[in-house]
Structures are given as C-alpha cells and as structure tokens.
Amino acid sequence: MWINSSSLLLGTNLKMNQTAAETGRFIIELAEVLPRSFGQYFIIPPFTSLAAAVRARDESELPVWIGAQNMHWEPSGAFTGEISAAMLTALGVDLALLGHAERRGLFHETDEDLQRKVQAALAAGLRVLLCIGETAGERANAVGLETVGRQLKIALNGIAADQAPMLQVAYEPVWSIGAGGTPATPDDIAPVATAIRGLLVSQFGDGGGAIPILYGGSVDPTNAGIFLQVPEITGLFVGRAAWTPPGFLAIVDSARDMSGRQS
C-alpha cells in the first residue's frame, strides 16, 4: 500500500506526567525538530497543563492537536473534580480523548457513558479521539471483534453522518498497551482494522471511508513504521516512547521511512 503522509496522524497521550510549564517546553522543542509538512500532530497533556500547551501550540505555529485526556457529557453541575466541553472549548483546546483503556478499566466508564461523551464533544465544536481495545481474556476467548464492534457502535450511536470528519478512531488493543504490554504484530491488528472500517463505511457511508484509524499499543521507533502498512491505519497513537522530543521524532522519522513506500 501507498501510505499518504499529508494524511497521516501521529500523536501521544502524556497521561499524569508533565507539569503546565513541562508541557509547554515539550511543544516548543518539538516545534523545533519535527517537519511542518509531514501530516497532522497531536498531543494530549493533563488539565493543568491544557493552557499551557495551547499558548506554546500558537507561539510555535506547531500543526499539533491539543486534546483533553477525558470530559463529562454535562454541561455543568455538580460533578466534582469533572470538567465541561465548553470549558475545554474556551481554553482552546481541539479535541477530546474519549474511551481509554485506563478510563474504562480504572474508573469503570461504560459503552454509554462514551456515547454520552462523544455526542456532547460534538455538538461542542470537539473534535473526538476514540479508543475502543480488547482485553486479554476477551481476546483468548475469541470475542475481541465482537467486543471492539460493540464499542464502536455504542459509541457512535446517533452520530450523523455530517460530524464524521471530527472522528478519528483508535484501536488500541488492552493486553498490548503499557510497560508490560505485549506487541501486537500486523496480523493481530489487519482483521481488526478491517472490521472497524467496515462499520464505520456501513454507519457514515463514504465519510465513514475517511474517518482515520490510529494503531496504539507499545508503538515504538522500531515498529512504526510496520504498523503503518496495515490496511486501513492511517495513523499512530503512541506511549511513552513519544514523551521526548527525541523519541517523538524518533517515531515521526519511522513513520517518514516508510511513507511514499510501497509495502
């Protein structure tokens, strides 16, 4: 396959790492080091440091996403310790992280609390970033397909087929995420993929054909590249090993290698 890299989407999630003044000099050394040509960055710090990021994203002309880790469906209320799209919105903030792995598994985040979340991202001006993933029992009892489906769909239920081009899917299979994650291979993911292309088609029609779908799950500068010749991966959501400028870099020339290439 051809792989466009004016398409392509690469980013991370700094999860609780990083101060608001860490954050910002990330973004302003990454501005320094990565091609301005080459795709569609994205960077999704913690709340404290969403300001920050923002003022460094428009300082440096950096083509980078700045994405809230999570957010409530309410507009406002009594909800302790949440935060609203509109105050998302105001900081200027692009995009809403929604469905990730942690947020499902540590807080116990439903199927329908994530259709909530991304209806109310939307309507904001949001746009979405959707983890849906199997995890090691699902997938051992050979129900991982219908488990990320099932996510999907829930998900997006109700969405309509003018707010596709805010979405961008991410498979991000649970028993490979994190330090002790198990890499997945192009054959784990493939079938995966290809499923998640299909509902998307079947629910958005063409639009749903260009929705991108991110691979993340112990992405690294040796592997990049390789996940990005699946079918279907038009983009790359990675840990740890994008949380320097070096190592983010490292990750973009990977995916730079193999782009233009014919697999």
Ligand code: PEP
The other form holds:
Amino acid sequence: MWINSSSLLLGTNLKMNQTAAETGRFIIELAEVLPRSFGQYFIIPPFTSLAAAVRARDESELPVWIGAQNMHWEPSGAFTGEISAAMLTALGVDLALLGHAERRGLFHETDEDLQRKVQAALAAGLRVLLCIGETAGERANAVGLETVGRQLKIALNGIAADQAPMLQVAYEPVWSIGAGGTPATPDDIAPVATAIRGLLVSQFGDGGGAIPILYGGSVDPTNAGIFLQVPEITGLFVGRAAWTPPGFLAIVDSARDMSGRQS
Ligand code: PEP
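I have the form predicted alone already, so could you send the form predicted in complex with the named molecule?
In what comes next, the whole complex appears, and the chain from above leads the way.
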C-alpha cells in the first residue's frame, strides 16, 4: 500500500467563506479534535481572516500551515486590491496558494503570471502550494497531460533545486472540483501523478522526489483514503467537505482508516 508517511499533507481552501472570528474559532475547534501526529495540516482562509488564523495557529500549536489564496508578484506599488508576499510573511503566513482553477478561470491568471508569483513567494520565504489541472474540454480532447505539464513547467521554470523543499503541488482536475464536480478515480489520477513526479524529478533531482503531490476535487469522507493509495499522491486538498470541524475530522479519519495510516 502506497503511503509516504513523512510528507502527508491535508488541508482546505476556504475560498470566499468565513469572517475572521469564524476562522479563528474554526482553527481552535479543529485543534481540540485533530490528531497531532497524523501529518501536516493547512488552512487557506480569505485575506481578512489571515491574522486571526495565525493567532489561532500559535495559540493552539496545531501543526497547521496558514496560507493565503493569492498574492501579487511585485513587493509593493500601484496595484489596487493586491497583496504582496512581504505583507503575508509580516503577518506570519506560511504559504501562498497559487494557480487555483478559480483564479485561472474566473480571474484570468496566466502561466506566466504564476511563474512570477512562484518566484516572488519563494524569494520572500513563503511555501508555495501550486494548483494545476486540466479542464473538462482538455480532458475530452485527450490533452490533459499536456496541460498539466505545461502549467507545471512554466510555473516552476527558473526555480532552483535548493528551493524544492518549499514547494507543494496540488493536482486538481477542473472537472472534479466544486459543486457539480465529479470526483476523479484512482485510474484518472495515477498517470497524471506519475507524470508530475517525473517532471519534478527531472527538474529538481532527488528533491523533486520529495515534493508533496496532493489530489483535490470532491474529496469527502467516503473517498479520501482511496486517493492516498494512488502512487505519488501524498496529500489531499479539500474544499467543501472540510469547512466545518466535524467535516475536516471526518476526512482525516477516513484518510487514516482507508489508507492504513496510523496517527
Ligand atoms: C477546490 O475547489 O479546489 C476543491 C478541492 O473543492 P471541492 O473539494 O469542494 O471539490
């Protein structure tokens, strides 16, 4: 059974949900119920909840990275509505989520934008969680692997091997995420995860072999553990199903029970 126990990562992107007070409570309540030795968790709330999330992380000592949902590549300037990497690190944020399908699709982020953002985040000392994934149309035309490869190669172009420990990659087929999404099957995911690993190893050598690769898209307590049995998948990126403490815990329990992993 495939499990890379040392790098299991599991967490949620809250999207445009929760006030600061709600996120603070969410993390404190999670800290009361989640197993501490299961792996590394992450919570990615809206910008307005980041300070409260960092406080709750520090107070609870939960092994949780707090992530921002986006950032600009410039350190400062005339970019109304944007946030820089330095502003995030000054708050105590651990990670930048970059390239989520909603940012690419709804807000027209390009691979070249993401290349600049990855470089800026790493230069500022932030971890990067890079989302990649093909659309339903690309899948229907059998170019899913090409899309994922292009997104990964452009976003990581120019990143050196010594920065690999700060990288995480989430494979999120666009057709599988959100309301109306269909969860991918292990057979859908396995060839893509293997291809992603191949690209990471060819760019970073041994360091590329250790970069966590997460699956995301309609993960719930009935299927979480199944995804962790796919070779090269070492974590889960969860949306709707993990937005309450009982929901988050149910995913962790499922991942633990179905994958055979012990906490
Ligand atoms: C997502 O939107 O990235 C996601 C994983 O959502 P869900 O789990 O709700 O499909």
